[in-house]
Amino acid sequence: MTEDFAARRASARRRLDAIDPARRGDLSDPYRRGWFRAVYDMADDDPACVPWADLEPHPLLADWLAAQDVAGLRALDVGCGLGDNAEALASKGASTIAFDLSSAAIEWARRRFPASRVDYRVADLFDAPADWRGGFDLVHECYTLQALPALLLAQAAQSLARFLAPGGRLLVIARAREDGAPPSGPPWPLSSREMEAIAAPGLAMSSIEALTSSGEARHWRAIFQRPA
């Protein structure tokens, strides 16, 4: 990140900030979905202003390809974003679905890779296509919950374990703070009992890993199965 960059991502998250009404303890609108397309609506195609948006894979999913065979698998990415994620996992060799709520959003991804195979749609998470239920092998969750409130998470872990082929995997990577420390945002970081929870609507936690990434913040990365 340039100074440059790191000076326009600043000044987008002080705005940004400003018109979020859950800065100000506002969850009228809990599931953010206007403030969420007004990311992308103001960024004016500068990947700066998009404050989650690295122009790279997040290095704990690109970690974590570089020691799996996900080739041939039925793979979606969600809230995929500007696509980095989405395609590093196709360039493993998954056939790969992305989406987002904002179709601004999906639309910068597909200007940004216009050879991808991924195959970029606009969609929510908690209105997702019927035909997307049990059709994937692997899901790969980044920020997403973290960004959402806590009365929310138990219905998006349910969102997400719907996604899943039996036998099929969720990755989740999130900020992580401490259990029993007030939770403090959006985003919100997660605790282990909020990471556990991922695994109630009929899902088994396969691995917890709490990891350091660039400098980064204490983040959680962990595995959740569907039994076969």
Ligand SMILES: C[S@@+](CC[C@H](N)C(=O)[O-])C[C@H]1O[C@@H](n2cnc3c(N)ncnc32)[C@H](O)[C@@H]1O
Contents of the next structure:
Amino acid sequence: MTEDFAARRASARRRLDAIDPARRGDLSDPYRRGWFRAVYDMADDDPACVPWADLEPHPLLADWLAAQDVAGLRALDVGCGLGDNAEALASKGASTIAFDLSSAAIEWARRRFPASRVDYRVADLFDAPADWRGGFDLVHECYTLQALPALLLAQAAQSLARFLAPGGRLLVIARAREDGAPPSGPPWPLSSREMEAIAAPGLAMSSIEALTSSGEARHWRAIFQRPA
Ligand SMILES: C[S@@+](CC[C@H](N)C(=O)[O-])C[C@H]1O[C@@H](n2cnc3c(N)ncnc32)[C@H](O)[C@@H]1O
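Okay, that is the form predicted on its own; can I get the form predicted in complex with this ligand now?
Full complex below, order starting with the chain above.
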């Protein structure tokens, strides 16, 4: 990150924090849709103004994909933002749909990757197209769960689980919080209990790793599987 990029990001963060009710503890709109849309609408095509846009796949996804054969799998990237994670899935041969509730994010991702094989769509995790139900072998979500308050985690887990075909896997990457530590956010890093609860809608947690990527805070990388 250049100094100039870092300065633009810091200034955007200040602007975005100022219009984020959740920053003031106001969760009257727990879905935070207006704020997510505002992030992309206000960015004016500058990725520095999208706080989570690293312009590369998340290292924990890239590292996981390096050891996996996902060719031919039907993959879904949830809350895809500017598309780097979806592109990583597609570059390994997964037939990938990626969605975000922000139409500006989806148009931006399409512009960034004009020759992409990813099918970018505007959609809402909590009101997804009915024909996605049971339609995916691999569902990936990075940083969207932690951007939602704890009161929505069970509903979000239900929505994620619904996408899985029998035997399908859900890969979750999120910042980690110690059990017992009070949630503080947004974003709200997840405790191990919150991670385990993602399995509640009939999934089995097949692995969970606590990892540190590129000098960052501790992260979870967990796989949940729908029984075959
Ligand atoms: C913290 S960002 C993470 C973006 C991306 N996954 C990444 O790792 O860079 C969360 C993303 O989820 C999107 N999002 C939030 N709520 C959503 C919902 N209900 N349905 C679809 N996308 C949502 C936001 O617009 C945003 O792009």
